[in-house]
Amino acid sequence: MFQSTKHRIALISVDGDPAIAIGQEEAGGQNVYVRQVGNALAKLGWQVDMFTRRSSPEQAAIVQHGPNYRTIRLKAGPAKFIGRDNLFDYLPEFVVQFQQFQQREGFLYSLIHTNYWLSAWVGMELKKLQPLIQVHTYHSLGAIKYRSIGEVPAIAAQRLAVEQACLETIDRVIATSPQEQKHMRILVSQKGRIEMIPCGTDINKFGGIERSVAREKLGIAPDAKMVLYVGRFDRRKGIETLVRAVAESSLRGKANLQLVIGGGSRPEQSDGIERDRIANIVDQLGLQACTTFPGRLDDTVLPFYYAAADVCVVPSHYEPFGLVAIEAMASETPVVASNVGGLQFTVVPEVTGLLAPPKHEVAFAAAIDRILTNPTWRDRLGAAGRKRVEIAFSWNSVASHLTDLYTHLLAKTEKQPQIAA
């Protein structure tokens, strides 16, 4: 006999593994969302098992986080590395393992929540295998990507199909703000039930670090003018924007200004490919001196480089959400950011930081300007910042309105049958 039980919940992310360090190849946003709600969710009572893909021998099938949540890697084609674009036909392999492991454990999942558009296909499988209620989030959207690329891959199209059937049929699709809300209407389709709940970050982890105490600590000048840089090495991230706009700034060469880009992974990868092009660019004009590349930042450093930084930039050509603007939010860092997608939500224009028109090297140059030449200003932004992300996006308000979805949508299925194995 299988058990079904409304208190514990599967989070599925193929592509995203909770359990892996952040600043690996496409391990981002999406991995800290997983792993975060997962970590706030069990606080509240819930059991939850994170589900991924095994990327490499060496990875552990299950890694116990806590008491009530872990993460649970299946086999899902060969035990390494690969990209998204080239995952959709290991899924079905995904979906027999997830099944697999709800016999062995003797029991189903009466809920799972799905995240990027690959898992939500794994969901809409096993809801035709078996009664569950599915909730999604999207992370981005394919019709939005594709806009901001040259090359469209060959799997667009299966891409563009999943999230539309997604919205349309499943239980409830999670938008992170309103922006990514309104480009689902407009661009993925009018049918679906869409609830907005943002993102969040670790409000004890980043904010109560001093300036000067941070840049002791990283060695960095009491008198530098920080601009600071943290993300995967991706073109659609907008890094070379953001190098130009260092470029054009009024104050090379009159300030002790500097460039700190951290993240990235191995060299061989994509985002080591990219790595390798914004350093070019860097060398072209002339900004070896004031340009460091501090490699991945993990958890034990990356509040100081936060706190440190006079400015956090964040020149995406789009983002649905953007964690990084909230986790320098969160560290009282005025934030400089595409006026794209949830970037719109999260920073709010002359109170949080300043908003830019993305690939607009000139705008984000006088954005950053304005604050790094008014000390007063820049203070009274990351105040104001620290304040906006303790009201509106901590983890612990995410996993109390996903409990608020969560119980409204299990209530409706509480007088269902217990299913026979």
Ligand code: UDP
Contents of the next structure:
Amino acid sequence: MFQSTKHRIALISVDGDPAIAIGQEEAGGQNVYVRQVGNALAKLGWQVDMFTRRSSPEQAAIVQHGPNYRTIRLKAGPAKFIGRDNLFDYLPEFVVQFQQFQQREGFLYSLIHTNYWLSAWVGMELKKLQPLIQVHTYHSLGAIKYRSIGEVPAIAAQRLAVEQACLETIDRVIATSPQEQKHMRILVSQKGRIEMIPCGTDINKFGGIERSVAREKLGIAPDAKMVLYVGRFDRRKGIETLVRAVAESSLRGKANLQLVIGGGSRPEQSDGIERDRIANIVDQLGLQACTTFPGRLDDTVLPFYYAAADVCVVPSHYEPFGLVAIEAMASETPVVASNVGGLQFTVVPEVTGLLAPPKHEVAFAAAIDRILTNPTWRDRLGAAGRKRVEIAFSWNSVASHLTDLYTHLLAKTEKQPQIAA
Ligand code: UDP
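Now the other one: the form predicted together with ligand UDP, given that the block above is the form predicted alone.
What follows is the entire complex, opening with the chain shown before.
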């Protein structure tokens, strides 16, 4: 009674809902990636079902984004926000719900693309129950994360074991940068099949807005030297380094220096706590007058913030890829980023921006000042960034690489005899 077609696939992202507002606690690059990859794959003719966990009773069970492209929310534990480190116990329920969904639809997926280690586990469990091709994107590696945080959560050993089993056994793991690929090999396992397919960005949404027009819309002075951060409030994003760098800037007190720190936060949640910590540092350093926190930046304003900025700073301690860097580059805004992970791949130093050692506020200050004091060079860096994104990082090119990979994997299994579910 089950039918299977190679054109219908599932993207699984248990913890990163592709249909919710981005920019708050635990909702960032992974959500954007799943949503945009799903959209671009649907445009290429795939029927894309994106599965996630229902995290509030008000959420619709199914959100239809387009004719071939929808988010399906399954029950896995109570319908409330639960942090990633506490979700593992609810995953068996997610697996059962996924199977029941297939049963109701009378359809068995033959290819799933899982995201983050929690979904990797779900995928590996499903693989025990039905013939299935599994492709996986990590988005973050426990082996790197746990090196940089003081307190390792109780789930750490489980996560590391799943990440290793995933790399060693599934059909294909996607690295989003050569740096992530290298870290997988060094820190996770020598075994397993990796393919490098970068992340992308929407080159129509970002770009094409004049700086002066963007500033007028946002109420930012034409003579301001605007330094922008966009992202979640998380200690590992290194916002403290940026604030201290602005305090060190040679332009402080001399030019109309403006620091804009964009991103959502919720009181008493971990992002709210980090936001308050950053606001205290701003106060201690006497930067209140030149710093603003506009909150979560949604699609209607985000392209204007990137376009208005003189420089966008990505001071993360680590990034496997770092979408913000390419969004700024697509908007013709130079990037100053930490010299780590995927940022070494996206930002070409002296061509599209500058790299500085993570947590090094003096180096960040020097890099920011070099760009702010030379508007002609700033514009050259911006134009080169846009060109780089157009060539290497559009979602359409990501989806066409994924299409080649999925088609290749599906063709391979179709040649082999299938075992009935
Ligand atoms: N973002 C947003 N609004 C905000 C803050 C962030 O839309 O207020 C988006 C940002 O544009 C980017 C994503 O969240 O697409 C963050 O992705 P990134 O890879 O830079 O970081 P992650 O969240 O994966 O650590």
